[in-house]
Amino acid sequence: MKYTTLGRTGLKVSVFGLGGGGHSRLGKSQDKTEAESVAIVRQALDADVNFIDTAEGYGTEEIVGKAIAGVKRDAVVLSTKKSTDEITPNAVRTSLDASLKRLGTDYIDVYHLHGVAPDDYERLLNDIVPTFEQLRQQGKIRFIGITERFGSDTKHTMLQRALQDNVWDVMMVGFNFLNQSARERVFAATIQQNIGVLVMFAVRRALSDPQRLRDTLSQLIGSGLVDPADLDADEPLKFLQTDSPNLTDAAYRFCIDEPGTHVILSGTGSPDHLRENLEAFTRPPLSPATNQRLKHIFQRVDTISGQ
C-alpha cells in the first residue's frame, strides 16, 4: 500500500481511502448484511488501508465502528462529516457525540462540514466553524475539513471561496479525468497552503457504465467542450488499453498521479470489487503520453461531475 502525508495535518495516510458513502455505502445500498459490510472494512484494513471516510448521513458509522473494534486506535485515520442541513452549534455537538459513540472512539481525526453550498458558506463560516474549533480544543476532533457539492458545484465555486480562509486542514474535492477543473481552481492553492486533499468522484457512473460514458461524451461534444477529432468514433477511450486493463483502473491511477491529491476515495460493497480497486493502487502511473492525452481531451470541461 502506498502512503502519503495528508498535508499540514501530518497524518500518515494510505493513498487508497475506503469510502463509506457513494452508490454502495459498504453494501448497505445492496442489502448486504451488517456482517458482510463489516467484512469489507476489515478486508481493507487487512490490505493496509488506514484511511476510512464515513458520515452521519451515510448510515455506515456503526459498521465502521464495529469493524475497527479491537484495532489500535492510532492505526486508523477516521474521517466523518456533519451535514449542513438545518445545522446549529448545538446540533453539531449532539451529532458529533453520536458519531463518536457509533464509531466507538473518543476522537475523530478529520471532521468535515459536509456538502457546503456556495451560497451557504459565509453563514457556516461565521456561525458553525467556531463550534468546530471549540470541539477541537476539547480533543474531540483533531482536524477540520470541508466537502463540496460537486454534483451541482462542478466549477468548485464554494471551495475557491473557502481557500481564502485559513480554517480548513482538509478538503474533499470532486476530481476525475472527465472534469479536471480542480487542478487550477483548487489544487494550485491547496498545494501552496499545504491543505490535505481527499478526492471523491474519481469513479462514478460515467466511468463505470459504458452507455453512461457514451452519453456523457456525446453531451460534451455537443456542447463544444470536447473535440470529436480527439476521440475514436467507435471506442472513444480505446487508447487507455495500452496502459490499463480497464477504465476504472485508469481513472484511479489518473487521480493518484495528480499533484496535490493525497487520498483517493473508493467505495464498494463487494469483496471482489474492493480487491480489483486495490490492485489499481499498486500499479505505476499512466504513461506520460496517456496522461497528457487525457488532459488535452478534457481540458475545457467543468460542467459535469462524472455521475
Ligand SMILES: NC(=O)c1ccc[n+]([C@@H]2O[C@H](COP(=O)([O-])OP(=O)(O)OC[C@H]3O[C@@H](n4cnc5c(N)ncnc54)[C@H](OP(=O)(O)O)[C@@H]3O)[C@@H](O)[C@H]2O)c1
The other form holds:
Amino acid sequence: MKYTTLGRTGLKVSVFGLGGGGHSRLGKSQDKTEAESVAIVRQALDADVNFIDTAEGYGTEEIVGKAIAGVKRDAVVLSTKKSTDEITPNAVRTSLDASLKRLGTDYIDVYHLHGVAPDDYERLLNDIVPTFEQLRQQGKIRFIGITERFGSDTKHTMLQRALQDNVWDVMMVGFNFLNQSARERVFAATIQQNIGVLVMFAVRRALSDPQRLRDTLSQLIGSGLVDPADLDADEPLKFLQTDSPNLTDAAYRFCIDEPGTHVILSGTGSPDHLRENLEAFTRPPLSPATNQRLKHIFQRVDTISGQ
Ligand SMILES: NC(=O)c1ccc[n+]([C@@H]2O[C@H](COP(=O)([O-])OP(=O)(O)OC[C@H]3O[C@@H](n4cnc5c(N)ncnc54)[C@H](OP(=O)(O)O)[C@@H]3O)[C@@H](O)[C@H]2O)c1
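Next up, can you give the form predicted together with this ligand of this protein, since the form predicted alone came first?
Now the full complex is given, and it begins with the chain already shown.
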C-alpha cells in the first residue's frame, strides 16, 4: 500500500481511501447484509488501507464502527460528515456525538461539512464553522473539512469560494478523467495552501458502466466539448488497453498520478471489485502518452460529473 501525508494535517494516510457512500454504500444500497458490509471494510484494512470515509447521511458509520472495533484507534484515519440541511450549532453537537457513538470512538480525524452548495457557503462559514472550531478545541475532532456537491456543482464554484478562507484543512473534490477542471480551479490553490485533498467520483457510474460511458461521450460530443476525431469509432477509449486491464483501473490510476491529490476514494459493495481496485493502486502510473491523451481529449469538459 502506498501512503502519503494529507497536506497540513500531517496525517499519514493510504492513497487508497475506502468510500462508505456513493451508489454502493459498502453494499448497503445493494441489499448486502451488515456482515458482508463489515467484511468489505475489514478486507480493506487487511490490505493496509487506513483511510475510511463515511457520513451520518450514508447510514454506514455503524458498519465502519463494527469493522474497526478490534483495531487500535490510531491505526485508522476516520473521515465523516455533517449534513448541511437545517443545520444549527446545537444540531452539529448532537450529530457529532451520535457519529462518535456509531463509530465507537471519542474523536474524528476529519469532520466535514457535507455536500455544500455554492449559495449556502457563507451561511455555513459564519454560523457553523465556529462550532466546528469549538469541537476541535474540545478534542472531538482533529481537522476540519468541506465536501462539494459535484453532481450539480461540476465547475467547483463552492470550493473556489472556500479557497479564499484559511479554515479548511481538507477538501473533498470531484475529479476524474472526464472532468479534470479541478486541476486549475482547485488543485493549483490546495497545493499552495497545503490543503489535504480527497478525490471523489474517480469512477462513479460513467467509468464503471460501458453503456453509461458511451452515453456520456455522446453527450460531450453533442455539446462540442469533445472532438469525435480524438476517439475510436467502435471502442472510444480503446487506447487505454495498451496500459491498463480495464476502465476502472485506468480511471483510478489517472487520479493517483494527478499532482495535488492525496487520497483517492473508492467505493464498492463487492469483494471482487475491491480486490481489483486495490490491485490498480499497486500498478505504476499510466504511460505519459496515455495520460497526455486523456488530458487532451477532455481538456474543455467542466459540465458533467460522471455521476
Ligand atoms: N459530496 C460528498 O461528500 C460525496 C459525494 C460522493 C461520494 N463521496 C465519497 O466518495 C466516495 C467515493 O465515491 P464513489 O463511492 O462513488 O466511488 P467510485 O469509486 O468513484 O465509484 C464507485 C462505483 O463504481 C462501481 N465500481 C467500483 N469498483 C468497480 C470495479 N472494479 N468494476 C466495476 N464497477 C466498480 C461501484 O459499484 P460496485 O459496488 O458494484 O462495485 C460503485 O457504484 C464515496 O463512497 C463517499 O465516501 C462523497
